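A single chain comes next, written as structure tokens; it is the form predicted on its own.
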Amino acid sequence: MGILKKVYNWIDVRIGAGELVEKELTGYLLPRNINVWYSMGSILLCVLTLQIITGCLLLIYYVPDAEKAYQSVNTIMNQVPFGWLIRYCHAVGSNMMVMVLLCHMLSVLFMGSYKRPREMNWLSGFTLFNLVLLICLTGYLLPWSQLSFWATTVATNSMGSIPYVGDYMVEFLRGGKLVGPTTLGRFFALHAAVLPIVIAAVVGLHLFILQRVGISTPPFGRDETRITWKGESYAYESHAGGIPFFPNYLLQDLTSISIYFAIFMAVVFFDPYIFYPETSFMPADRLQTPAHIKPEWYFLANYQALKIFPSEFLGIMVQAAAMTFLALLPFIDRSPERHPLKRPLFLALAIGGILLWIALGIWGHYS
């Protein structure tokens, strides 16, 4: 202990470690009525870290070549020590990251935490949501299985319905007329290099904005406190008399993270195939189209919506309009009221939208 104290004192003299601890941990106060939903951001940071670590480990053996990709994945699964565990952690982790991200965004919506002065928080978070979906989509092709090959073919085909520029966009995404080796190279570069850097930058921006604006006060719970932002000048939302992040809320964060990883490891060890149909374990064959190719569960609603409308272009435009509405929600919903039960129109639209998304997803799965 004496050596550790000397090391700490040595560091403290040079960078003011004690001041940092006081400012960022024990002196960083949170609302007294903060709840478990605020832990979703911490869980996402842990999930993202795990995805980066497992992704880097997979890169050691994965070969981004159309002739060797599938076999390299087989090698990872069957020959590399604990390769199966690393791959399952990465594959299952991507699906569960989307689940946690959806929960995080829903909690922000229902607690009204997207409202002013937190419009930039919402926009950066919404951008992250779309980037995560994009990195999942690009990673989907990399195993070069029947499912990944044909699902990518279907997904890129939908862009061709856009008038005038559709065919050019499809060719740009694929690197040619058809999904092939060039497509794999482009998706690999996006998945392993470009998108991780962009996501890391946007995560940094999101955390910076959160740090500058302050944690929003929940609109309900014990010791309810109402803080309404007024004026056009910058103001940090402090919480005088609140609870310190360390150790009070850190224990809640660690509890939530532990529960998440318990569920995560249960899926990895007991049913990792829940997200993967039989065609995920067959090498890609461009001459044999499988009978039932469907995208990942989080794209099923979009997939089904494209089939409902008389033209794919109309379906894309409706979905683009819905996403634009969500992105601009802080500028549309200007009411200062944040309690969900006191916003009946919002509550009806939000619940209706969620039920519609679930219904389309189920329909897409069984159609």
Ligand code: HEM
Given for the second form:
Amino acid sequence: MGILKKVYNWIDVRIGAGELVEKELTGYLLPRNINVWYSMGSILLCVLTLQIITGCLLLIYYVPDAEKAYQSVNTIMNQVPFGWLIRYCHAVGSNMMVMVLLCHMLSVLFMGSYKRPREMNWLSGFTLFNLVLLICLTGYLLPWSQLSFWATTVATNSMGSIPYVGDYMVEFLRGGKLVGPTTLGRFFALHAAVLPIVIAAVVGLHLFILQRVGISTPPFGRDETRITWKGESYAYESHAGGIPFFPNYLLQDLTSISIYFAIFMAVVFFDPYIFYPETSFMPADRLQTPAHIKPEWYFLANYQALKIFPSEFLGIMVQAAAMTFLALLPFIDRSPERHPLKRPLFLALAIGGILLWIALGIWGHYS
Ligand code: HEM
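Could you give the coordinates for the form predicted together with ligand HEM, as opposed to the form predicted on its own above?
Full assembly next; the chain just shown is listed first.
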């Protein structure tokens, strides 16, 4: 008996490894018509892990002090061996994470997997969506460049339009009347400590819920099935006759993950600057407002929406209403039908919403 087999047997006798493998890997079955969109969650898990690793490496040389932050990022880029690679991976990774997050959300929307009994998958996911956007926003300030400084000034300013509590909220976020060293301290604490821990906890909850409910059956392709679960008692959606997670599905998943990383590395090596406007190469200067300050692409629609309403407060309220609608979608859209082409109202609203978001973003970019 080989040494590996002996070690395996030793562990198996003590913790029942064989039973665990049978239950969670080879015996864990997935729907036979599972498609590539179901890999978005696994890609997100890999991206999140890479963000944590590259973030920890950046922490070794980054200095969260308004006097030294910009210079410390310069040192990472120009002096620390492979520092540039780690920084580009972190920055490109954050942008691509938002893209994959949007794909994951869209696939869940179009395949109707947010519907009963998966309302809790949706709610925990929606919380993650907001937390990820918040971690991106707080990270933007850390290089202490002109872009960081002014984008944060604009983002925090909009809060001020909320009656009564607005000014207090702006001051609370900034740690003073203006964006300054105290803001950097707050954002750094949120970005490098609080948010990663909260996100990790919510991801754990998201996966726990997924494991309890079972993965949904795609509403099209081979084995098309409709939701049959109507009862009030708990039921796990198993997939008798489906494909085993290990090795079959894992290989399929790893293929999607590899394709994602091929695209990611191509951007990191060939054009990381698509995510860096010119103002990100100038140190923050509170006395000089740059001519063009734009938020990152995923906030452009929100930025433009704030500008087109007669008051910023109205703009904030309309956006808050849209987000609340999205959060509560499983409780509003209650029909059991999941096939996108058999949900014309949903399809029209979803496509209309996506086009509006893109149009506002393009308008925001060129305005
Ligand atoms: C850091 C962010 C996230 C991670 C790491 C993550 C991870 C995952 C994973 C691994 C799965 C199982 C495989 C799959 O369907 O892709 C999943 C399923 C799911 N996720 Fe997420 N997710 C995240 C964000 C979100 C967001 C933003 C939403 C929606 C607002 C969401 C809603 C769902 C739903 C409804 C399912 C169940 C899908 C089904 O059973 O068909 N997730 N997630």
